[in-house]
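The chain below stands alone, shown as C-alpha cells; this is the form predicted alone.
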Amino acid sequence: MLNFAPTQEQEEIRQLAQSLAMEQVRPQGRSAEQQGDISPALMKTLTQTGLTTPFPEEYGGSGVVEAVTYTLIAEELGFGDGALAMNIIGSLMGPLTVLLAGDKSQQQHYITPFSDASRGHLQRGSLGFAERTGGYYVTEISATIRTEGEQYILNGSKRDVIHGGQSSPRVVLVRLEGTSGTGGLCALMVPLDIAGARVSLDEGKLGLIAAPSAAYTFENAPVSATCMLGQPGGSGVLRAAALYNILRAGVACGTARAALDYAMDYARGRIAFGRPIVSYQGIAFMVAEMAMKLDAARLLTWRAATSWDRGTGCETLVQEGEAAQYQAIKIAKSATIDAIQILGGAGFIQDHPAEMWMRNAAAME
C-alpha cells in the first residue's frame, strides 16, 4: 500500500510554503488581481527560499524536482491565493519542460537564468497546453507540426498560456501531423516573432487575473528544428505534461481547502436564532461534503505525484495526472461556490476573498 505521509524534509518545506502563503501570498491576492501580476518583491522572496528553483544544483537550483514535494508546495501556495500560485507554477513549467525533455545545451541556456541570485525572480517561462477546442488532456492536443527541410511547420492554437505574452523559454505541446495519442507528442520552443504566429493577450478574464496569460494562433509558422525538446513521444515530454496537471491539481486542492477553512470560520462566528450557523444541519452537511470530496481529490493528486517520482510508465502517469486535475478543479469550483452560499450576501462582496477564489477556480478549466 502506498504511504503518502511526507518525509521530515518534505514536512519542513510544506510548513515553510504554508507560512509564506499566509504571511505573504494571501495578503497580496487582491492587490495582485488589481495589478494583473505578482509583485517583483514577492517573487524575489519566494525565489530566495528556493521554493521556485526546482532545478539541479549544476544550474544553480535548489535540487532535482520531486513531484510530491512540489505538489505540497503548490497546495500551500493555492491555499494562499490560487491566481498567484498559478502565476508561479505557470512560469516554472517552461524551464521544467526544458529540464525534463531538452538536451544539456538547452538546459544550460534556459534554466540557469532562473537560478540567478540577482535577476532570477524576474525570469518567466511558459508552457502552452490546452487549446480552444479542448482541456488539459494529452489526447485533446490537436496543434500539429510537419517536417519541411530543416524546420517544422506549425499549425494550431493554444489558450490560457500563463506568461505567454512575454516569456523565455516559451514552450508549446504539439503533435506530429498524422499521429494521435501520446506517441507523437512533442514539446517545441516557439519564438513568437516568426511569420504565421499571432499572440492575443487575455483581457477581461473571469479569474486568474493575477496570472497574465495569452492565446496563440499558428498558421504555417516555420520553427527551426533546433527548437525541438527531445524526441516526439519521448518520456520527458509526457512527464512534463503529467507534472503540469499534478501541480495544477495541487493548486486546486489548496483553493478548495482555503474556501473550506474560510467558510468554517465564518459559520462558527455567524450567529442566527441564537446559535452559530455551523450547528444547523444544512450548513454542517455542506461543510462535511466539501471536506470529504477534498480528501478524495487530494489522495488522487498524491497518488499521481508518487507515481511520477517512482518513474511509473508514461501512459499510466498521464492518465493519473489528468484524473487528479479533473477532480481537484471540480472540487475547487464546488467548494468555492458552497463557501459563498455559507457566507450568504457577504460572499459576493470584495471584503471577503471567497468570490475571487470562486472566479479563480472556474478559470482553471
The other form holds:
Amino acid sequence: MLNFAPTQEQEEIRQLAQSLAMEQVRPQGRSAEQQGDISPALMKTLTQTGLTTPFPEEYGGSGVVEAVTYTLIAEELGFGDGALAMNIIGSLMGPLTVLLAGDKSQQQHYITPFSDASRGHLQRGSLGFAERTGGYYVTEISATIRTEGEQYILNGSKRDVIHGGQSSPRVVLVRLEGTSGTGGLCALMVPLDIAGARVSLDEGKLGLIAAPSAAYTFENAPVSATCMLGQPGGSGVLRAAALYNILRAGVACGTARAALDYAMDYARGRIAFGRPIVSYQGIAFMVAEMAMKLDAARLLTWRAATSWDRGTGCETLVQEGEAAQYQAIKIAKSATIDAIQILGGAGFIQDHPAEMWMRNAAAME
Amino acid sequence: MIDFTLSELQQAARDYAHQVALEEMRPISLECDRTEKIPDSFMWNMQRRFWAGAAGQARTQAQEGEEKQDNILSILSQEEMAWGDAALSTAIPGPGLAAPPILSQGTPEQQAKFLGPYMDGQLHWGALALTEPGIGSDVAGMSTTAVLEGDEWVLNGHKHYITNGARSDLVVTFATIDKSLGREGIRPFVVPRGTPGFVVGRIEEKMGLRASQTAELIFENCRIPKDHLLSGRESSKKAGFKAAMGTLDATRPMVGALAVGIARAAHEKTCQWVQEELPKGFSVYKRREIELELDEMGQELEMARFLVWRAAWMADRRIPNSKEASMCKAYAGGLVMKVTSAGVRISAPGENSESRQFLQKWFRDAKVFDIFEGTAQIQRLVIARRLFPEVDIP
Ligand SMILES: Cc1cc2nc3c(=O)[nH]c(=O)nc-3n(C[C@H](O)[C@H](O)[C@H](O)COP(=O)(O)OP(=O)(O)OC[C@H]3O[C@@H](n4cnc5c(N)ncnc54)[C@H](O)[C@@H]3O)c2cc1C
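Moving on from the form predicted alone, kindly provide the form predicted together with its partner chain as a structure.
Next comes the full complex, and the chain you just saw is listed first.
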C-alpha cells in the first residue's frame, strides 16, 4: 500500500544522522579536502553512534543493514559533505559485500574488525565497481576471471575505488569469463601484491578529494580461490552492487539538498536592485526547479531501496539502483551548478562550499 | 513505512480503469479527435462502468476502510484513462471539477442537493469556471460579479475555456462580490444549466484534446437562489479564494496523473515503434541512441508518477500539499511534452501508420498540460512561494 512516510524509528535515525552531518561532517568538509581523507576523530565519533556499523550483532554491529534506513542516512551524510559521505560509504561497502556475498567464516573474519571499539574506526574496506571501460552499471563490468587449478586468473581494470589502496577487505566486482549482463557476477577479494596487479593511487582529482581512491589494472593476475566471496554468480553480489548504487544515489540526493538549502539561504538574504534576489523569477524558478527535481530523484531512490528491502528480483533491483544513481547524480550536478549561479561571483570563491560540492557531484560518475 | 507497492484495492482500481481505457477509449480515440465528437454510446458505457462497476464499489469500500484514499484511487485511474485517451477522460459523466469545491465549501445540505442528482444513473456533467477572457493565471483579478438582491444572487460576466461548460448540469462559477476586496471578495456559486441569463457561447476549436468540450459561458443578469453560494464550511473572508485554490491542490495531482498517462502511452508506443516499425536500413548507432533516450525518459516517467502519487497520498492524509501538488503537475506537464515530442521526432522516418497518428495526437494533446490548472510558470511560482513563505515573490 502506497506510503511516503519513513517509520518513527527511521525518522529518529535520520535525525541523528542529520545532526551529526550538520555539526560534525559539514564543518570538516574543507579541511578533509585539504587532508585528502576523513579525520580519525570524526570517524571515531560516527563509529560510536553505530551509524557506520550496520552489521549483524554477532559481528559486533549495530544491526543488519536495511536499504531504506541506510539511504536516509546516506542522504544526511551527503547533506553534510558529499566527499566525506562517499569516504564512509565507500569503506562500508567492503564489509557489506562480504556480508551479502560471503560465507560465515569470511564474514566473521572481515566484518568483525570494523566493530572493534578501539580500532574499528581505523578499518577501511573497499568495493571496486566502475572500470576504465564503463560506469556504475553491472552490464558494463568487463573484468573477468577464469579458473586455473586452485586459482582464478584475473584480467581487467577498476577505477575510482574509494580506499582501494589501503583496504581490507578489498573487494572487486568481476564476471566469469564468457558471461554477460547480470549473469556470472562475482565478488572477489584481491591482494595487491600479486603478479600482474598494478595499483595507482588517484592524484589531482577534480572532486571527492576527501575520499582517497585508487585504480587497478590486472593482467593475468593469479588470485587464490579462497578469495571468492561465496559462490560465483550468486544473488548476494548483485544485491551488493545494487546497494552501492542506491547509497550513492542517497549521497547524491544529499549533495543536491545541501546545494539547494545553501542557495535558498543566500537567495533570501542577498539584495539586488533593492529586493531579495529570490523575489526575481529568474532565481525563484531555478530554485523551484531544483527542489522539484530533487524530490523526483529521491522518490526514485527510495523506490529502489524499498525493492532492496523487499527482496525484489535481482534483474529489476539492479536496474532500479542504476536508474536511481543516474538520476540522483544528474540532479546533484545540476543543483550544485545552479547553486553557484545563484551565489554569483561568491559561488566561484572557495569561502563558500558550493564549488566543492559541484566538483564532488561531477566526480561521482 | 515507505512503500511503492499498491494495495489490492489500489491495484484493482487501476486494473479496472486500464480495462476501460483499452476497451472503450483506444478504439474510438483517433476518430473522436478527428470529428471533435464523442458518441453517446461511450457516455452511457462510462456511466454504467463507473457508477455501477467496480470503481464505484472501490470508492465505497475506500470510504468504509479506516484510511481515506480517494485521491490515490482517483489518480491511479486517471493515469490509465489518459493512457486510453485524455480528451475522452475529461468527458466521463459525473460532477467532474465541480465536485471538489462543493465538497470542500458546501454545507452537508448543499452537498446532498447538488451532488445527489449525479447518482441517479442518468448522464450528468459538472464544470468549474474560473478563467475569463481578461484573466487566467491571475485568478484574483476576475471581473465576473455577483450581487445579492433580496433572496437571489445576480451574476454578470464572461467565462471562457470551460471544460464541459456546455453540457454541464451545474457550473461552479467564481465571481467577485466586491472588486475592491480583491481576492477576498471572490466566491463560488453553483449555477444550474437552464438558469435564465446563463448562456453558452462558442465552443473552441483546439490543437489538442479536441474531443474535450471547451466552452465560453456568458452570464447576463443570471439569477440564482441565495443558497447557491458555497460558503457553508468556513465563515472566513478568504473562503471563496481559498476554495478555488484548495480545489487546485486536489486537482493538480489529477492533471499530473493525466499527463503521466499520456506520457506513458507515448513512451510505450515509441518503444514499440522502434521494435516493430523501424524502417529497414536504419542506422544501428542511431537506434542505440534512441534506445538510450527512451530508457532515460522511462526513468523520468517513473519519477513523475511517484511525484503524483506522493501529492495524492498527502491529500488523502490531509497533509498540506500545495508545493507537492505543483511539483507533480509541473514535472509531469513538462515531461509529457518531452516524451511526446520525442515520439514524433523518433518515428518521423516511418510510414504514416496508426502508431504515428497516435503519437502525433498525443503530442498535440500534451501541450495543454503545461497550461491549464496553472501554467508551468504558475506552478514554479507556487513552489517558490512555499519554499520562501517570508519573501514576497510577485
Ligand atoms: C483545453 C483547456 C481547458 C480548460 N479548462 C478550464 C476549466 O475547466 N475551467 C477554467 O476555469 N479554466 C480552464 N482553462 C483555462 C486555463 O486554466 C487557463 O488558460 C490558464 O490558467 C492560463 O490562463 P490564461 O490562458 O489566461 O493565460 P495568462 O494567465 O494570460 O498567461 C499567459 C502567459 O503568461 C504567463 N504568466 C502569467 N502570470 C505570470 C506570472 N505571475 N509570472 C510569470 N509568468 C506569468 C503564463 O505562464 C503564460 O505563459 C482551460 C484551458 C484550456 C486550454
